[in-house]
Amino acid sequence: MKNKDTVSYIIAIILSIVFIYPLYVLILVTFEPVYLTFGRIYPFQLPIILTLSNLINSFHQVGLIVPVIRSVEVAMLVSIIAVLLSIPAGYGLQKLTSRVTNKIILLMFVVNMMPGVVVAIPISVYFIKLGLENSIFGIAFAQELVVLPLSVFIMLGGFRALPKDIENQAHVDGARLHSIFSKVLIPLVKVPILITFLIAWMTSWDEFTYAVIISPINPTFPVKLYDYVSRGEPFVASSFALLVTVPVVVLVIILQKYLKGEYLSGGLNGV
């Protein structure tokens, strides 16, 4: 057993290095002068000189400050949406013989097994037609494509996770189904609800495929990072990513009491 578990911890060290690497070095190139960063064949890895001139610069230079907020409008009316369509989704779908819900599912993650480019071409043909170009709408419409298929089986997992005898009894005592669904459901499915509002926000934040097909004349902030970086100004983009990156990053590390495994395994019962 201790052998086991020392291997369990080396391989979770390996892969925290693995993935808090690129955070890592996001921070030396924002917070390192240019000399010691870009100007290297081989930048230094340890933070020998800190300076908050490329931070300073990054505002003045350049304004991403509006593509950030049209992002968070985005992010959120992306994760309103995907809440209040994947609630009745999962509860539905919980209500079916898990054969059929599972091919449901199945069904409804094909669309994320396709690449988002063949996807988003004849999308934006049809939100041209409908004037929702360049809007917020038409870019949370085609990221809900994305969204939805995981947030309704988060939600499938969350309802499946709730005891059957809660919702029979709760009949059994002469309630109504929307006071079954309101009063005794929903509050108890409520940390699936945040654990969806999160996903739902966290990859809308980052989806870029749709922003830029969509929206290319009022760009999101991904699509606008890419930009600058596309036109040689790294260290702008960098400091503006870490800006952004640092709040997602903390509010994953408060929230993540509430991910629990039994919300997403749920959603694969009778597998």
Partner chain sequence: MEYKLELKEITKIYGEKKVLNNLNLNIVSGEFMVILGPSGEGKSTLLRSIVGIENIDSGKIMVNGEDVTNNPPNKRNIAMVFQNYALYPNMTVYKNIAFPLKMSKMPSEQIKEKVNKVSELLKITDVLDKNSTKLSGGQKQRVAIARALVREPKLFLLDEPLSNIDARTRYTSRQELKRLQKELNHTFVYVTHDQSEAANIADRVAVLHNGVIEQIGTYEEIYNKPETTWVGDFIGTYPMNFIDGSIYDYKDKKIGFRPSWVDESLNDFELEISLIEKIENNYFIHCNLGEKNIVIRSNKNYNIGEKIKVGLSKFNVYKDEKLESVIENKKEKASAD
The other form holds:
Amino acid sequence: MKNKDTVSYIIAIILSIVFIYPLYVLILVTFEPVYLTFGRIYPFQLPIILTLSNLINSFHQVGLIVPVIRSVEVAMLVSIIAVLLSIPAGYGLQKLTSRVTNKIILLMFVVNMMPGVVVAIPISVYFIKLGLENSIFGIAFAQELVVLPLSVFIMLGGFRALPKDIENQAHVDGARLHSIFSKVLIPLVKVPILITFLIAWMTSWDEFTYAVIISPINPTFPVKLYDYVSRGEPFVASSFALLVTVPVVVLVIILQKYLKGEYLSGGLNGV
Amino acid sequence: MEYKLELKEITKIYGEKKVLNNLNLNIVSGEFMVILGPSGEGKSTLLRSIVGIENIDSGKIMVNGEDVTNNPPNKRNIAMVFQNYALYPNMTVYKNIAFPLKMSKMPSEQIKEKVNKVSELLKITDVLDKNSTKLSGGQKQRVAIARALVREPKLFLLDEPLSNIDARTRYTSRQELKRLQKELNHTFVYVTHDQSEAANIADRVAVLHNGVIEQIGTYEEIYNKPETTWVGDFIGTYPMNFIDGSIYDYKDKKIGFRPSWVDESLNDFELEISLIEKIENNYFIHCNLGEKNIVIRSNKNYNIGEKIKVGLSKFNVYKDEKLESVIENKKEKASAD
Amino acid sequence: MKVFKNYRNYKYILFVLPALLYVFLLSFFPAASVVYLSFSSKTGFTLSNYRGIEQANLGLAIIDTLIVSVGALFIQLFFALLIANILIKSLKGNKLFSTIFIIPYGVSTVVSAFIFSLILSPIGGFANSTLVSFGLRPVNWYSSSLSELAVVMFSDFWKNTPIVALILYGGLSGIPESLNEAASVDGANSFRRFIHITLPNLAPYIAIALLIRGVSEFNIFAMPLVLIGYFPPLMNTLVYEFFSSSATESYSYAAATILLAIILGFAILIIKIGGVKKYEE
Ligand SMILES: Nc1ncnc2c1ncn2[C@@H]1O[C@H](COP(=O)(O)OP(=O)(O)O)[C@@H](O)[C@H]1O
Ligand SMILES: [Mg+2]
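Alternative state: the form predicted together with its partner chain, after the form predicted alone:
Entire complex below, previous chain first.
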């Protein structure tokens, strides 16, 4: 083995420990008896005594599952809207000169530099009037703001990567706009659409700012979790967090092959 | 069925650049027209304007006397084979070929019949179920042509269709295309930068330069009587030789001649030989005439550095880079003087 | 400036419009109403909201936000480059490493913040427990404002480095091997290859990663809220602190308005100078 590889291995292993350790801690506090973890100043780090009682106790707390379902609903809504808006936007942007395209993309990102709280507070005021406060639509509409720039950027990359002249060929073959989309373009950007959906879903799932301000009464999962943490119930919080995190981490690992930098930055290529 | 395409004064501008500049061109039924020009001269732009995927900035496109300038591509009944074939990667070969028919809402039995017929014609029946991305270059080209043919278009545009396949296949494909065009009696406009291709298959060649058709005619006409020194320079394995007209008393004019027009029995001017290339049975001899480098053809082998005296059996006279006269039989003319 | 590749392309702006309008309507209207609300009370025009926040440390909030944003971006970029460079080497076990390195992307921010609040407690906690078991002295991670910000940055590094590494890895795998080979034939050592070949080719990807992450860092909220609460203040936590108590709710509009003005300045600056040119090339 080469010397350089040894250095790489050492760095990779150290980083792996750093990346795994926090999850280990979460698992530990969920399954170790409270007197070994929260009950001590220096929690015990080896899994000697394990118990399910934390989990079971947490499940006596009502209303844990409702926020998770809510989060999933919101995330679905956000990703569907993201796909529906970013397909035409990516397609249209690809037709403009790259100078203009870049300006528009940058503008969309920069608008998001406004502190989320600043935007979310008045939105919540509007949504109260529209009856959207505490509704999944209200949260989803607001979160869309965060999701859209990247979604459009991903779809732009998808359209830019299409083989040259494919769309022209369809024109020449007599196809109209709707068949060009349904028969030729959409089937060719399936992967970018999937990525857009996935990233939008993850972003919404993670989103806290809009969720906490627009829907404090019927919270999504991150808001509810924050609630438990700030009320000082870490054992409930940890069971809850673990149960919800495991499926998402597994999902991310399964879909790993789609989470590629090329897709995320595809809008860079072309023209 | 008569068909006539007229391009009138068409101009296409990209940014600051006039890629097509008041270009005129007429194409008639059943001809195999080759548009020839170096890369970047706007050949693809011309085809794209004809088919309607680029809008022209000014000028008119007329089909059988009817103005189609503002018609979208699907209203022009023109088929086009793009440079990289643009096969739909998400479809099988069959679906690719059937696509234009499907778009015209043809019933599926009829589609099947037509697709089968055209794939027999192009010998691609055995790949019909393959995905279009799994084909070789030659097969892709055939599929693209089949997809264009299946619509039975009025006009058939091909953008360098043979540039992406290997040399040997290219040669046979060329002959096949020509045969196909004559058999079906279709009108072809074929773009290439390769003049041997043009020489081989064209009924007429149009040379595109600086946004206009600089010359149009059979390949022989263009080879022998280039209208401008640029065309003379561009056409031919060796560019046309241009020397000062004063050698034959054409003051302030240029004399242009092909390597084969040199007559070694004449003693009109002296050349110094600098390089010799042997191609099949001929020697192509690079010589210096004063400062000028010219190439002559001979069946004799000379030595490098040798000085020889030659004359021209025929030549063209150019004034201000434009053809002024063609001197066919110099010997007679000389004796008449 | 030429807008369309082709003058017929004007119609394509229509395809972009829904997304654009969405972003603008949903951010400009709220922004405008924040300004309006900041000057209004039940009785009409007022400046009382601004008087209410005289004590608030807006300047500090902005500076802290900048420290966290720039610091977090820097750390993420550094480690992401490291990770991408390791993964590109196709070492044995790389599949496992890349799987491990993606994990935090699946852990949501609030969960990450919560876990790090357990690890980095002011007294005790898992990190200190480790230190103590090695015979070292425990550390108070919250001893100063700066160290508190560092806690936020570290948790943020853990959560967000994967996505940056993903983007940079994409950029790295796009660099043709032949470039590096040619350079090694020319005798360039690995550091020079990195400076002269890798970095220039990676630059647009770095720019995109910075843009995507930078905007989020600037908006950082859940992470500091869970880890350090309202002090030291960041822009979002400061406004939220006012907003979350009904006595000071209307002050939040005034604070938001001032922040808005400053950020507008920032945004214009970014569009004018930095960004565009960088990733156009
Ligand atoms: N979409 C476009 N935008 C700007 N310039 C273009 C575009 N398409 C072609 N050009 C320019 O027009 C000229 C002619 O291009 P093209 O028609 O492709 O030439 P050819 O097919 O003869 O090689 C080239 O100089 C090219 O750079
Ligand atoms: Mg071309």
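None of these values were measured; they are calculated from a predicted model. Numbering follows the first chain given and starts at 1. Take the two forms, find the largest set of C-alpha atoms that superpose within 1.5 Å, and that set is the rigid core.
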Checking Ile49 here: with the core superposed, does its CA move 2 Å or more between these two forms?
yes
Quick one: once the rigid core is lined up, does Pro33 have its C-alpha move by 2 Å or more between these two forms?
yes
